[in-house]
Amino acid sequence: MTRILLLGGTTEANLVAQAIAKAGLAGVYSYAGRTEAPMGQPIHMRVGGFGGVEGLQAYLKAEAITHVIDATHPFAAQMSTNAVAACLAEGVPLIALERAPWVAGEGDQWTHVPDIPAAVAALAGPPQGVFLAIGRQHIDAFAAQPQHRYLLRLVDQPTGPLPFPAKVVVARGPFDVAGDTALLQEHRIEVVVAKNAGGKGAVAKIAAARALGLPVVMIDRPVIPPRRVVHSVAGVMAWLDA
């Protein structure tokens, strides 16, 4: 009998789910827990980490897992080693939905950078209004910049004081590219950093970036050990028929 579990958190895990139930097979959804009121599923949900390799090793075994799919964030980088080497371990199949990242063009200003201490020097210089648009797990090492107005946008509401002062907009995407033109016009935002996430779901305040003319700070995606590898809900399923 076919179960599967789905690493989740996206938007492409969602349509995933989707066609999971849709196909009448078994299936766990597994978030991170890093969202306060993640979104209802089609199938069974957890919350929470697995406690490394060797407790999800153990969570495959127990709930006889014979699939896995990856569908986690592009930067979910230790969740993604993680699955990789207790499937390999347990035998399990495995499978990675990765959106492609984006690709600058004409208009863009991209300065690109492998991870966020080099973003974080990337900040180094006069104040400016900064939008910071890469989620609350790692914005305590912009503290070491403390002289720029920045601007986070949230899934959910901070519950705890921030590393620096900022303007909070709590908002869940997709988005679109008028609203975050505006809202770079509206926080007189002068360089953005983001994560090359790929997709559709957070693009805009790229495209707004670029018809504003303003640089952006872009953060290349980790390195995943090797794995199978699509990039659509199909492939997925085509994978899980064969």
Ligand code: NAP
Contents of the next structure:
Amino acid sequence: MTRILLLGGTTEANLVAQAIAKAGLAGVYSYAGRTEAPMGQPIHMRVGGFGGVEGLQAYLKAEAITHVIDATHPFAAQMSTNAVAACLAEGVPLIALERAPWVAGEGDQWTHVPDIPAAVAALAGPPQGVFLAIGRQHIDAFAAQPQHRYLLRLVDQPTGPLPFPAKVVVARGPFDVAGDTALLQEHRIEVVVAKNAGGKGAVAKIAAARALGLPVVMIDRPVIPPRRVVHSVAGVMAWLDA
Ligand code: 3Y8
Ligand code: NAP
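Now the other one: the form predicted in complex with this ligand, given that the block above is the form predicted on its own.
Then the entire complex follows, led off by the chain already shown.
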């Protein structure tokens, strides 16, 4: 009896959930609970952390999970690392659905940085219009460069005060190039800070920056322990069949 745990929170995970439902397989879609109203799914949902590796191991046992699919975001490194450890410990097969990173093309002016602190350091210098499109969890670090005029894009309205004055756009992607181009122009943005998420949901701002000839501070992905990886929903379903 197949019982799937799908670690979600991304466009790709939503597509896998649809494929699982279509195949009539039993599965649970797992959200961390980062947003106020996560999207509904065609399979059972659970929301919230498991409680580290031990908590995830206990969940795998209690729910008699037979397969784990990690379709989380490339920057959800802790979740992915925990999944590798818990599945190894419990002997539950694990597969990761990864999206290819974006690669700089003609007209792109990217500065690659390895992490958030390096992105903050890259913003040293005279005041500029900066588009911080990296979500809410890492905004505080940019208070070290208070000289800029910041535009933030968040999924939910900020609950508390922001660590520095900033304009906030509350929007849930996926985003489109025309909308992001207009946004960058309207707010006189001079540099875009982005995570190398890959995929289509967050790429609009990168294409908009290219169109407007703006530089991008591109945060490269964190390292995740080795695991079995596929790059398509079909690859996940073929693995499940096998
Ligand atoms: C809770 C689920 C879909 C899936 C939508 C994708 C695309 C749009 C683009 C920008 C970049 C950012 C952020 C982003 C994108 C998709 C996808 C993607 C980037 C939701 C969702 C959850 C989250 C969590 C949220 C993080 C934040 C990151 C915003 C749902 C909408 C910046 C990543 O407020 C917070 O604490 C938000 C936290 C983790 C990164 C961060 O560190 O702040 N995603 N995003 C998931 C959970 O609880 O498990 O609410 O329905 C999903 C999506 N966000 O088709 O519906 O697949 O990547 N998400 C980044 O890429 O840099 C926005 O603004 O241009
Ligand atoms: P993270 O830093 O890797 O994980 C931190 C902790 O959050 C994990 O240890 C786990 O808690 C919990 N967690 C994360 N993802 C979970 C999931 N899908 N189901 C249950 N618990 C989860 O994760 P993150 O970067 O905050 O990402 C959180 C969620 O947002 C993920 O679903 C991810 O796919 C989605 N997302 C993230 C980004 C991003 O930029 N980081 C972008 C788009 C979507 P326990 O240790 O208690 O189990």
